[in-house]
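Just the one chain here, laid out as structure tokens, in the form predicted alone.
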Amino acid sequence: MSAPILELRDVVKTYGDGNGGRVAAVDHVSVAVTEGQGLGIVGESGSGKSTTVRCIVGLEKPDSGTITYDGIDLASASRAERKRFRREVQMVFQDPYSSLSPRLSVEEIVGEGLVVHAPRMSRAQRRDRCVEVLETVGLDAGALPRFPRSFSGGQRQRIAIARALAPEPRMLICDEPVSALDVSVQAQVITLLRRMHRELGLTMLFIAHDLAVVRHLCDSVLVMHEGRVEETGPVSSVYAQPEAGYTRALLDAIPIPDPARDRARRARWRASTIAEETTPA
């Protein structure tokens, strides 16, 4: 079996609680991601999933533990290794309204990474690459001179995805990229990301609080609660037979359009919860 492209070992990140103590936002998290894998990291707000990702990309420094990318320990990486990491690992943020500079045109936004990571590219070559990735996400060259304010939320998120794809990354990290969008637009962006994952062979980390979204996008899932890993495994097995009560609670929150099936599911969940509470330790 090949070595993982990304591996976290016992990563801990704490913050002060205002009373002289420390609270663990990430509590000894370990996970290995193989190249081409689609991993969904799920949990409610405050579960530690976004902090975990911020530690991966260097926006937060872990208190302890190691994070390695393609065999490189990111804590001790050289300048060249860090530059390579920043090119190969790109991020799509949650809010398409705040993640794009209103002062830059689409051409400048999408081509910004190329200026840094492909400095030998001519302006014409950068423009061609910008058009290529815009077409990949369902937009065209007519978007290049325009500014973010002239696009809808879904179109802005497509521009953000194009920006992430421009340097030809190996890994795409998406931090709840559809939660700020209308439901109908969410489906379009999810379909786009699924196609990117399949056609480009990208390794993908998808952060969400909605297990229904992860089921459509990912082949593996990691469930977090209060900074800890509650459960991890293939989507098919975790969704069919969840081992952790917290995972079952998240699955129970997925709406079912059939009222009878929804009532039956809730009855099974209550029965299993009662059984767990009455079983002797």
Given for the second form:
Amino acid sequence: MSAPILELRDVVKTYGDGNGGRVAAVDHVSVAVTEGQGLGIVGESGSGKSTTVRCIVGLEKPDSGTITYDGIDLASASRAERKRFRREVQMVFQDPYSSLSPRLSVEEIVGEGLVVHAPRMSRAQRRDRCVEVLETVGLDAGALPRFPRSFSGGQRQRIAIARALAPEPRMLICDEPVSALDVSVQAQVITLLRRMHRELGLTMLFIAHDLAVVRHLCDSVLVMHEGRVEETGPVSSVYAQPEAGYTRALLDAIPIPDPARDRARRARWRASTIAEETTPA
Amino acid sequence: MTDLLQRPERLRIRPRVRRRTARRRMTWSELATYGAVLVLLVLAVVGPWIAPHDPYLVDQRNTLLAPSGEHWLGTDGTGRDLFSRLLAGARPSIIGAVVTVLAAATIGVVVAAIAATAGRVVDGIVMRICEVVLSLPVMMTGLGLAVALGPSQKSAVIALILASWPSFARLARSEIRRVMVSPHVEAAQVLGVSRWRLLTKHVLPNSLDTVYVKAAMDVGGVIVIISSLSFIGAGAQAPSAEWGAMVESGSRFLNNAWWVTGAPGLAILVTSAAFSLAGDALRARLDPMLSSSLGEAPR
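May I ask for the structure of the form predicted in complex with the partner chain now, the form predicted alone having been displayed?
Now the complete complex, all chains and molecules, led by this one.
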């Protein structure tokens, strides 16, 4: 195990609750991610997983705690360090409809990271690189002059992934990248992300509220609940033997694509609930 | 059923398309309003050159002539050809209003961009200033400033720019703030785009639609205000063919030569209506759901 590429220590982010109090969206979260790892962050809506990630990429400022990326403390990073972080850590957002500017062509969207991080690239070189990443995600050069409105949800998410890949990042953060897509397209995008993870050796942070997706894509998993880390560990052990009751509840909520087994599981639940209710406390 | 299964592409749900401008065909009324505005703008530019008579040539023998083949709209109190004067006056009246609105919109957007990005203190100060100016009717502020600057067409334009930029600033600021937190702007931030590039390439292009519409609709109102300022003597002065000033000088002959006042008055009405309708058509085209967020035209 090498030194972690990304480390969060006691990160706290609170919001006002409208009555003068504070609500902790992220409550003393500590995580370490090693290079090349695929970490899934799961939890229900409002469990703080998106906020955690937004703190990492600097869209939110944590109240306390430190976030270190490859030896850079993000709170006190120099200009050059911040620049390197901005190039090496890229993000794919949840909704591909609103995360692509309607006024920019695909070439401008995908090339934006190159304009920023490789300003010496000529227009032609930039275009070549755009075509290259578009082909990696399963689109082609024909997409360059077109606008996001002429693409489907799945294609748009591919464009968003291409945009993230263009500056050759080391880490890719995906904030529920498939939950806005319909099921048939979800599988394609997940397969694409898995290929990127394996072939490019990208470190991946993958947020999902669907544990089945995480099992498919990640090697370790972090379960969040009400802003705190509930459980963390390799996917295999967390899924086989969940320690926290909350994790077990989440796992139980995964539908089994086999009616007979699903019925059997539901029967077991009912039996255990009745047993609990009839047992005197 | 089997038929549908064999052609799955017909079952696929069409993606929700968020198109900013609907690609529908222009209706006749839209064409008419845009056309009217275009004709008026062309007249404002070439008007003085195509005028059949010298608009400033005084002819004491032919005063207050009724409309005829020689003088299409008659002559005024000093025998000047009214039609030529209308054409000559299109430039100060229309171009004056267009310049006013363009300048006010530009200042407003720049101020809004500063307010929306520079932090809470600057934002608070700038917006309070805007509110103070907005609390006074544009006509009043314009009148006061124009008189203070010394009555002339230039003063009227400067006064109206100073009085009307805050309404643009408020509108643009709210739009900019809305777009600043949209996911595609956050995506650009994560990419490491500089603040200037973020603003000019990612935020402004997506937040100025309402400003364009307000600008187009305001031109009509500003034409009336500029003419009003001239009419009460705070704008363009006597020999000028500015329409408001023409209405004023003709009002003395209202009893025996109504056309001297009526012609420039009608020109103001038609021009103002044309620009307002064109602005409205533009609004309907850019976003059918937009109408409530436009605010009011200057009074």
